[in-house]
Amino acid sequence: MTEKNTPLLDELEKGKWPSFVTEIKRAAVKSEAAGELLQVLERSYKERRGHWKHGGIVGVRGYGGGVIGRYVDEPQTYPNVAEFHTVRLLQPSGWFYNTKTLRTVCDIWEKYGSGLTNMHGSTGDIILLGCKTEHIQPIFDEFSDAGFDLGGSGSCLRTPNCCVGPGRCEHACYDTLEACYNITNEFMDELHRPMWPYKSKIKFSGCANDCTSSIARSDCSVIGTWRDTLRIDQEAVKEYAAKINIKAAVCDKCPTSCLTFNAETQELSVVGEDCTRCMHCINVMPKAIQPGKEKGATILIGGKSTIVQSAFMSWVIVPFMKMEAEDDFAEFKDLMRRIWEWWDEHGKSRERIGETIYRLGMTKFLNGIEVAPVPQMVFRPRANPYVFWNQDDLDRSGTALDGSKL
């Protein structure tokens, strides 16, 4: 395959950064199916139009997702991708690899497949793509026998993913790479049986810097937080002040007016009731500020893509919560547990779990998963469509963020 074959392809490799295109002409030396791919990209370019089928009953022995069919339109013009199907693998938490397994991957995928890869996929995994019906079990046991297990695809449970977290994040408020981790294994038969209305996504995030996108991405969003107040080095401030506009870049800038400096004194307070968490302060000066001492996860539901409703933003349903693996997270288990079996009730095919909310409303599903109602649920006072006050909700207790009892 030559780039005088590509015209369309080309003009994608033009410019500064890096290109697919690039990518997939480096594995069309080795591999006839990268090859033929471009050939197949460049003509979907040129008619406007795709030429892939997806679906099929494809897979392992034993597991229900892990692997996506795909099929070219046309397998007598283009055998070498008349079947190009795509497998998942379990990624490592914080994508921590050494060059070892790395190259394990690469042996075994070029083995058998395209020897074109996406790391990582939207949802975290390792994404090979493009392999034969024929192919997909040796290659999973080839994977299995060196460690590694599929990633999650169909009405399941997909892939966990977690930022880099304490890693290599001062500002993580609870182990993500841990929690990813325990949960992943806590819920593998979830990930790798479809069982349900639809898919549902969990990330992990250590801060309100969301570093996984978590509360636009996923339908279980878990943000790190902490309970107490802001810690402030007042002589670190000092050293801020000589270089930064204290006032200007962080307190006029903080979207409740918490933080008050004063210039004659050089010293940086806090209203901690008003705080939310939101980073700003500790990103422009993380030598003076830093995240308070009683830390934890709040738990946000409901984040997804357009689907049968428009985009969702994930809302709150927990706004504290100890994530410890020292009582190997049981309280958020069980919680995910008394949502999945919620919406496996009264989902319908396809309906994400936000939609599914937003269809029957909040208070239907706080009394079916057993959360009291507090006021971080509420987006807007009295003008919020989800939630709604009743006598069974003032006959629970619930705790706000601050720890206080409503």
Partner chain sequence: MAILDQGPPHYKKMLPPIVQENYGKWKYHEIPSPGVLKHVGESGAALYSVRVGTPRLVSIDFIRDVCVIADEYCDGFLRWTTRNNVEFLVSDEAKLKPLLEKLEAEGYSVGGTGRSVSNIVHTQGWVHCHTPATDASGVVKAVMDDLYEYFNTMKLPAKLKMGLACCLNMCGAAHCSDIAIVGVHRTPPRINHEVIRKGTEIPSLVASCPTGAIRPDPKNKSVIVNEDKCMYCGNCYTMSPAMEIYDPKNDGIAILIGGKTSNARTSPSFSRMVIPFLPNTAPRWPETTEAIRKIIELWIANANDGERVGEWVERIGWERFFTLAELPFSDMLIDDYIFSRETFRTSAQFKY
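Can you return the structure of this protein in the form predicted in complex with the partner chain rather than the form predicted on its own?
Next up is only this chain, free of partner chains and other molecules.
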């Protein structure tokens, strides 16, 4: 065990917020690699630079991802972290756990790895931080026996994730936990064997509060919504009226001004066709207002972070789709297959689907995936007349109105 000092990192054990330095030190009691990680990190703090190198090779038989190669830049000085790879494990939907399962993760990881984890990575996986190349296969084999599987990495479907949904949220408009589980299982090939131009992510949020930030963080955002009108329980409205200023806190903040509170009758009314289903009123008055009865999801495409063509937020391609476990989410799966096929055919290497659509045009994309255009897809129509008309639809006979040749 290295017994060197870490004066800079020790500064980060002070203060009230839980300290990652303390966590690395705890792991270092049992793991020499974790001890050396601390040394490398102290050096980074002193020199203000990183000391890790990227590595390409993933070592599990039959898979093209799930392990990310990581090497320290001075292996002679830090032999225990010369190889310090990341293993991604598929998390259970909604990050619910029983303690038995968590202890299994700990036991296997204690045997082979640094004892350090991220609960969880930004994509959603359980992240096991730091193991040697020779241990990758045994780690996988043991986790596999214990009922776990690897998550995605590389140019593949990355690990889908979802909000807590019907597990503990009154707002959920579809079963996000089941959708995530079922759809992840459906696309195991796409997840484990990278075959696309670049990575692709799906996130499932049960309503427009979008707790998974799917619109910003996933190529395909599945956001719960309803098709009819939200439901108001007037008795519960009266209870709220005694506690909050409904006009100020709810009606005045409704973006479409479609809510009216009648102070005399103490009743709240909504102009259903004007409501854009933003969730604000429901968030403030969950006991009194709930989504309509016809529930499903809006499907949006194209979200991604800044690299390369700027950050994109996903945009609407299907305003309303039923998301039912009973029909096995068939419509959604079918749509995703068409979308990926189009992207796989037209996308350039390292181009996210949003960028491919932007480069080639929404029209080509919609035609390619056979989805009809609807006004819900855009904030407003185009401001220029430069339409690429489909010439096959036009009279190209080259004749004037009287039939003479032009």
